[in-house]
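This document starts with one chain, in the form predicted on its own, laid out as structure tokens.
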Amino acid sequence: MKVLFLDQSGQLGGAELSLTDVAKHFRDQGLVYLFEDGPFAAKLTAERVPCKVLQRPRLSISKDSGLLQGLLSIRQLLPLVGEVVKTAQTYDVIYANTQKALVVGAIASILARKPLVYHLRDILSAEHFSQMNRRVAITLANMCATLVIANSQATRQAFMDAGGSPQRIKVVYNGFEPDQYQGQPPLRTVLQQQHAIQEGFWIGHFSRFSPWKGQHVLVDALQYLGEEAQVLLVGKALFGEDDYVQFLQAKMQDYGLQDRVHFLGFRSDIPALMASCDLVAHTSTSPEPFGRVIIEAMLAGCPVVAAKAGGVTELIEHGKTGWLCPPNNPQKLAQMIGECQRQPQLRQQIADQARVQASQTFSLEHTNQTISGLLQQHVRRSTSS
């Protein structure tokens, strides 16, 4: 079975990392088509996954776009559609990994007469998307996709609440390879030397910089914690959100926390960094579709405090495999972090339980087998109809 994957981004976000794991399974019979060049293409090449970048102008439509901007973007889509239609002739299925990819893939699937699969990795709600974007996604998924794969029950529910067909959607959790995260040597000495991080209780935050990812919530919480608490912010602004980084830096200055908050930038050694932390904080202010960083921390043996919303509640059993905190509540977050800090034996016990559960529940091999089976089923159904 030959699969043509579509993704709009050249950057390496959670959706792109998860697609890489799926595309590796189909590397001998798959191709990833990207609408932009960037680190994602380099990642795919390093993983020996065939990819091609469509050298076209950047699509102007965004998650909060209105009707007028959406209509104006149609002219940009047509060359992309033409390229995809041409390539899709030799593939069995078109697999759209993002919303812009869905728009292109839906039109291309009709013209090329190929089944379309949409991997939904977003919560389709007003907190994340404009009404026009939600309507387009639901309409195209209902009309064109033979299968919608959701990365959590929360994502599936939001899809149906927005009008999506419950008959089309299946939940398949993201998969991981435990060996990539376990047994990593901590980097505390190196980080102390390179970033002047004081010894103490290290709290890691791993995410792109964006207001809804909530780095500011952790900075706010830090003012209620003792001097030994140090925050490591790993990531960068990917989608024109550099103003948010400046906002965080100004907040640090206001609180006098500039010596306790450390910007480590984009890193490729995430497992080793997580192994260096005493705790990982997840602080999204809006419901998270899945929460990839949570499973990564579990596999790395680092306990997690996470925002209790969306797909996150499916990943953590509060008090047994991690802690769940009300979103956007710095004081409660500080209280939970303080309790974790004072109970090292409990932290270790929970980290051990979380590692076992994550290894068993979020196996990449199982995820890829499930997706492969679903694709084969829907390709057979399409060719027989």
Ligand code: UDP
Given for the second form:
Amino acid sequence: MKVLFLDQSGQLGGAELSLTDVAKHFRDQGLVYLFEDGPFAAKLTAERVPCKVLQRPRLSISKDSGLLQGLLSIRQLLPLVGEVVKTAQTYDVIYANTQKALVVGAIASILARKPLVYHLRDILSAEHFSQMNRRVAITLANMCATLVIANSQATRQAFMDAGGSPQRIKVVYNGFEPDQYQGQPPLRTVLQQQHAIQEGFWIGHFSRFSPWKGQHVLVDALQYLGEEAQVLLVGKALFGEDDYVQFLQAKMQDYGLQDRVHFLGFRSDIPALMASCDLVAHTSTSPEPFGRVIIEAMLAGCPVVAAKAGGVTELIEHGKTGWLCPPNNPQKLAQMIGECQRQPQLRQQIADQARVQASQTFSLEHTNQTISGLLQQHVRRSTSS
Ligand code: UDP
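What would the structure be for the form predicted together with this ligand, given that what you showed me was the form predicted on its own?
Complete assembly follows, chain above in first position.
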């Protein structure tokens, strides 16, 4: 089966890393069309996944920018539609991975008479999107997509709450290759030298910088923790939120925490970094659709404390495979981190249980087989109708 994937971003966010894993499975028969050049195209090429950056006038696309903005720039999107329609003639299905890809994919699917699949990786709630954005996404999905793949039950529920059709949505969790996360040599000595991190209790935070990802909640929590607690912030502002990085740096200065908060930038050695931490903290202040970093930490053998909202509650069983903390509550977070710090045996036990659970439940092989089966079913259905 030939799949034409569409994604609006040139950056490596979770949606793009997950799509890479799906597209690898279809690398002999698939093509990824991107609306922007950048590290994502480089990663696909390195993974031998055919990809092409669509030629178009410069569009200021950011991950969280409005769909309305996307629609208003319809004149810029139209050339993309034309090219997608032309290419789609030799493909069985169009697979939209982001919201602007849905806009282009929906129009192209009608013109090319090809089925459209929408991989929904966002919680379509008022906390994340304007009413107009939600309405456009739901209308296009209901009208044009034969299948919507949600990355969690929380994502599926929000889709239906916003008016999405329950008949066409299926939940498929992100998949991972456990081998890639296990047996990683810890980088503690190297990190101590390169980033002047003191020995102690290392709390890793792995995420793009964005206010709702809540790096500030962890910095606030650090005030309540002893000197040995060190925070490693891994990631960068992928979608233009540089003001937030400045805000964090000012906060660190105000609290006098410059020596205990370390910015490591965007990294591609996530498993080894996670294996070097004593704890991974996930601190999103709005419901997380899935939370790849949580499963990655589990597979790397690092215990996780995560914000109790959205898809996260489907990934962690509190007190058994990690800890769930009320979102946006630095005091409570500090208290949970402190308890975790004082109990190394419990930490190890939780990490061991989480590793087994994550390896069994979130295998990439299973995810790709499920997606492949769903695509075949929907393509068959659309050719026979
Ligand atoms: N990530 C990375 N390098 C970094 C920071 C994050 O490769 O420096 C990866 C991380 O390992 C995870 C993804 O980015 O696979 C983030 O996915 P998640 O679902 O946690 O959040 P999203 O970006 O989709 O909101």
